[in-house]
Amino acid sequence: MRKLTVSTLALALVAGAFFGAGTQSAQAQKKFISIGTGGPTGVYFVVGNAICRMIHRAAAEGRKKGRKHGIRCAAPSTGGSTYNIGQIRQGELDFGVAQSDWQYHAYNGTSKFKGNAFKKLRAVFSVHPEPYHIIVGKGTGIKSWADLKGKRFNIGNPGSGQRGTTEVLMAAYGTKKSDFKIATELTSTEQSKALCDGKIDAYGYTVGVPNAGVSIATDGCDAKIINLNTGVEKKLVDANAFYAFATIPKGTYKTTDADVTTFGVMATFITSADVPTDVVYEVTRAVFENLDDFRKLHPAFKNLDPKLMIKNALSAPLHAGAVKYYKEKGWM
């Protein structure tokens, strides 16, 4: 069966883009790009800002040698996957991070995008595995999906990838919102505190491993991550190429005293066919020419392999700017 692997290194969250000093080269035309991410405690936020960091490093401003491509970059916190796709479609964002399943649905016009396919959606590369977590509060007695009935469960904010995956799982199990005592719509930034404060009993979260927000709950108030490895998940994985089983290894968090089996997706970096080829080329080049440094910016990036990043979990066509770079490298 397909399997995702995740790193067990201690979290070393490095967020925030580095803006190089110095003036812009007269030869370089200034371009400003925006990257949609996710909640500020999530890995998507790190992805976007890590990419910006590589772009600004490659700009070589104030130095005699370098690309001098003139690109400036910002990666603000956003609502997540489907929000980013929508904003790219409207031209409000140039790039974004999105779960592989929502990239598939957006391009093919399925699920939430039924009858509204985004055929200008373009893939750039995939990033890290993202297992779907169900984190349960200490003393709640929740050990499986079935135990969530009658509990206070955070299904995630509208527009987020975690909300989308939760709704897929609800449909697969035949679960309705009314089956929960309450179904909250908290963001990824709010949910761990709410769990530790006793305001909710559990929450669903699609995220790379390890994650600072998850550790707030597991290490801060003894919450645990439960297994999702029944026939329901197996059917989802078998029927959808963008899903795969994943293991959250023992020791990842304080309360992870055994391997946790669940399923998940991949984080992918996307754009639109309307974004110029030279811009996508320079962004792609900046990441891959500095991949060793990129890998150091979060434990989830440790095992990134460029030859897999250009094909794994990518449903939309690759942007021509990315293809140009990959062909130069001999990867295509």
Contents of the next structure:
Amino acid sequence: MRKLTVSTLALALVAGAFFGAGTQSAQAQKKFISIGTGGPTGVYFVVGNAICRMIHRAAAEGRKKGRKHGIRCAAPSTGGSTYNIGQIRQGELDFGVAQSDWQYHAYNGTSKFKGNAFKKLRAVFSVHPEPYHIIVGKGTGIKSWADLKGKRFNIGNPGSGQRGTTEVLMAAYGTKKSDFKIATELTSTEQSKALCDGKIDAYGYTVGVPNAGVSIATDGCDAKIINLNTGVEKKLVDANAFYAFATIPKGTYKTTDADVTTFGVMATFITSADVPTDVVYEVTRAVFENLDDFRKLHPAFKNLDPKLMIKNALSAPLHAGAVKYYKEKGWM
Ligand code: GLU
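Got the form predicted alone; any chance of the form predicted in complex with glutamic acid too?
Every component of the complex follows; first up is the chain already shown.
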């Protein structure tokens, strides 16, 4: 009995000390943050590492000017969108990059997340557009989705955004896995090499433009990106706010001899309501105060516009730390 009282009191004291110190203490507990990205040849990896770089720069400048935040950041390569969402939910990652379709489904408990909504998911901002690409090997004769029948098609690794979006497209076309000769589960890093080595005929990939991984296949072994603009994609775009038609412009890669029309999503930067307000505020601030440099770090970031980044393609509520910064700037 006595033991119980003591430990209850101890708990109360610890809780009091923690909550009593407020956000300052919460911030101090969260010096190291991790950002989930995607494969090392993808654009998410650049996003995550660019953000870490800006956070470290803000820290260095802060030390000179007496405005310390003390946050250190790492952005490891991961399996992609849905992996990042799952790890943020577990508290294993603090932030992540995820496709806008999977942000929507995770928050609303739809599609892959049916019966499993992640209500603490929070949006921070959106980043670059990500067209969904079907990349086909030279000499495979694949010109449309229907031609993938009987072919060796990479549907992507579980946890990647493209795996989910490919499954949505398969359902929309009424295509089953068994309709392909084989459905491989290669990662974004493996797929271009497999295509160039003749091990697969095509792969699906949701990624920013241009992308080093895609160019390994297009510029390296004459692979082509095909159009996806039939009634099936039109229906998907009409029914879902997180999809839009997108163009991969002529000349983007060696084999892009005409504009490619496909559908796509946006890359978004997400976190959890459990990540402290001060941490999200500092990360948001570091990004927007250094946006000119961010834009220069990858051609896909060239058109980043704060007014659009804070509202486009976000379906989970904004994190309070992001809102604090946007209000300070008069953007909200
Ligand atoms: N959209 C991909 C995914 O969600 C990642 C693309 C990239 O790494 O840039 O997994």
